[in-house]
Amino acid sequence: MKNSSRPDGDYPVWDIDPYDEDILREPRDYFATLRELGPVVWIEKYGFWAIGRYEQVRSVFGDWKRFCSSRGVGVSDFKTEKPWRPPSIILEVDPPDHSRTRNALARAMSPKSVLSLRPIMEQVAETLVDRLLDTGSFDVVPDLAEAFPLKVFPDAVGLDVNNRHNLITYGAMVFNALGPDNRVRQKALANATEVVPWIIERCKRENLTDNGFGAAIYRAADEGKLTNDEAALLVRSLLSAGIDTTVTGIGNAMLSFAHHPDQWELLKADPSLAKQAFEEVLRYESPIHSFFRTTTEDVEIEGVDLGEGRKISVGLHSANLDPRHWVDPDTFDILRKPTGHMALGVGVHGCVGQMIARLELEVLLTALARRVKTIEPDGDHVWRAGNSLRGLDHLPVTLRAA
């Protein structure tokens, strides 16, 4: 990354590697120290700013004019470095271009079209949970967290294909490419020559069914609201961001309930709490630990001059644990109403697919709450080191039927 020389001024300087794999797996101590050091901290190893307090995180994410996404939402600055793939026209673009493409995507994934998926999601969830109850003991990550979204989401997009696990491999590339050129990123991109062409092929109109989100996006191209190339890139955005985040959310939810059986009792007693419970999971174990923004002008935060063209690591997970904003933030409490959590972003770049992600988790948690008496850890869980996502590699559990 360029422009990494330390700016003039008086501010905290921290000689730490936020991308150390132990920190990526267990970042809470890192985020707690980051918040205590100050509202903005200079990370010496990489030459970027980092913020972790709720107030500043929300302010930066809500101000796209001064803190842009179009120069990349990872460590790399697209103004000075070539992206590893053509940038996303949703995630890595700002208004007014962002407004046009986001409107097309939001129209394709309208509330009516998303809610129409509930019956089939419920059927898939109930069948899957019943099968896992028959199995008894299993690994949550492949058998539930991956299995459920890999069935319902590609179907919703309009992918009628096998080899769906390529979607998880591709998602890992996208999110890990946001970090520095470390071992995590290199491992994720090792399969690019095989998987990227597969993804590009899946995004073509002729390889999509006529009744999914993908076809609706191409209809926007027919109406002149997008080009065909832009439509393909929007389908790519769905495939890159619509699986891994949901997989991570399901795994983190199951871990939270396995370690807090009192909260599982509350959900069992009232399955209608499923939607609210997932919001607390998003706050407590946020799937995305950080994204970047780049300053577009000389910007000041709490008296510190950040300068123009500076990268800022924005700690979404840290903001969701900030005791300056939350009461008992390290307590998992599904009766809490965590309105304003930052797990899905805020402002114009808030997650455009959040409605379908929330529906998937609500449906799945409801099916579990109605059928499962206990979720018992059956061995040690293993966190995965991710440059942007924090999820599980393994979570062995035993389910007992209600």
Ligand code: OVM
Contents of the next structure:
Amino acid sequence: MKNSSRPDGDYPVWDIDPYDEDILREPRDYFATLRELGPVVWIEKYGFWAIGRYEQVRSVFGDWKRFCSSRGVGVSDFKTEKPWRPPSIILEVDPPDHSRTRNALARAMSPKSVLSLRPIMEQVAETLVDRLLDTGSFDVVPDLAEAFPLKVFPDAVGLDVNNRHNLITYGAMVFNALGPDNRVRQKALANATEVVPWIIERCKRENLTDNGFGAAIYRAADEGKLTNDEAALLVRSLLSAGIDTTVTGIGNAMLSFAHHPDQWELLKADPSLAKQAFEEVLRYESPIHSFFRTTTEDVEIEGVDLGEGRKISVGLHSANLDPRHWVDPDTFDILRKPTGHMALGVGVHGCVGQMIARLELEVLLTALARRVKTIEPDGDHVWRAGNSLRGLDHLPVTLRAA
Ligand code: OVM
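Moving on from the form predicted alone, kindly provide the form predicted in complex with 3-methoxybenzoic acid as a structure.
What follows is the entire complex, opening with the chain shown before.
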């Protein structure tokens, strides 16, 4: 790794591996110490900066000029290292190039087209929850967290496919590739030869239905706003970011409620709280623990000179747990209304699919709240070590019908 020698100055230097698999599985203590050490900390093992306090996380994400995405949003610097795939033309790019692709994708996923998905999502959610109540005991991760997005999201994009689990595998590749060259990354990328060609095929116009988000993206190409190659890459972005994130969000929501039955009682008593309850899940068990930015000039944070071309690990989950910003951050409280949480990012790169993600979770939590009396853990849950995502491998539960 180039440019990883320590810059001059007075700042905390921390000899820790944030990608230790135990820390990836449960990063709360790591993040608490990171926030305590200072507003910006040098991680010696990898030669990058790390920030974990709300204020700095928010301001770095709000300043794309000085903290860019075009050199990659992971550990690797695209300026000096070759990316594992052609970079995303929306995630891994800065304005002004970013603005055109972002606008095209935002228009393809307009509020109107997103909201039109509600009836079908409700139907899928109700059928799925009824089936799970018949089963009684099951593993939330495959049977609910994966099952629901794998049904509704590919349909919404316009994918007409059987091997839907490949989408989970590809998401794991994309998100784990953002980490260092550790075992987690290597295991995920070992699936590339099989899954990448399949994904590329799915992104072609002729393999998409004519009524989904995919077709809407290709219509922007027909209007001259994108090339056909760009349209294919934006469909790839939907398939990269649209599944594992919501899978993780559902799993983390179920874990939160399984461990906080008082909060489940509140939601059951008033299922219209589902929307704000999911915001609290996003804050309390954020699906993405961190993304990187790269400094484009000599920048300073709280008196520390970071230097140009330096990687910064931005702790999104950490910001959401920062006691400098939140009252009782370690309390899961669905009545809190955690406006300004960082789970979906902020600024020009703020999650473009957030309306769909929120709709999926609102619909699913509403269906559960109307039907499920209790969510009981049925054995130990298992966290998955992820280089960017914080999600579960297993969450065995027993549901009882209301
Ligand atoms: C993309 C992409 C990939 C991963 C995450 C993401 C959270 C976007 O390929 O554009 O946003």
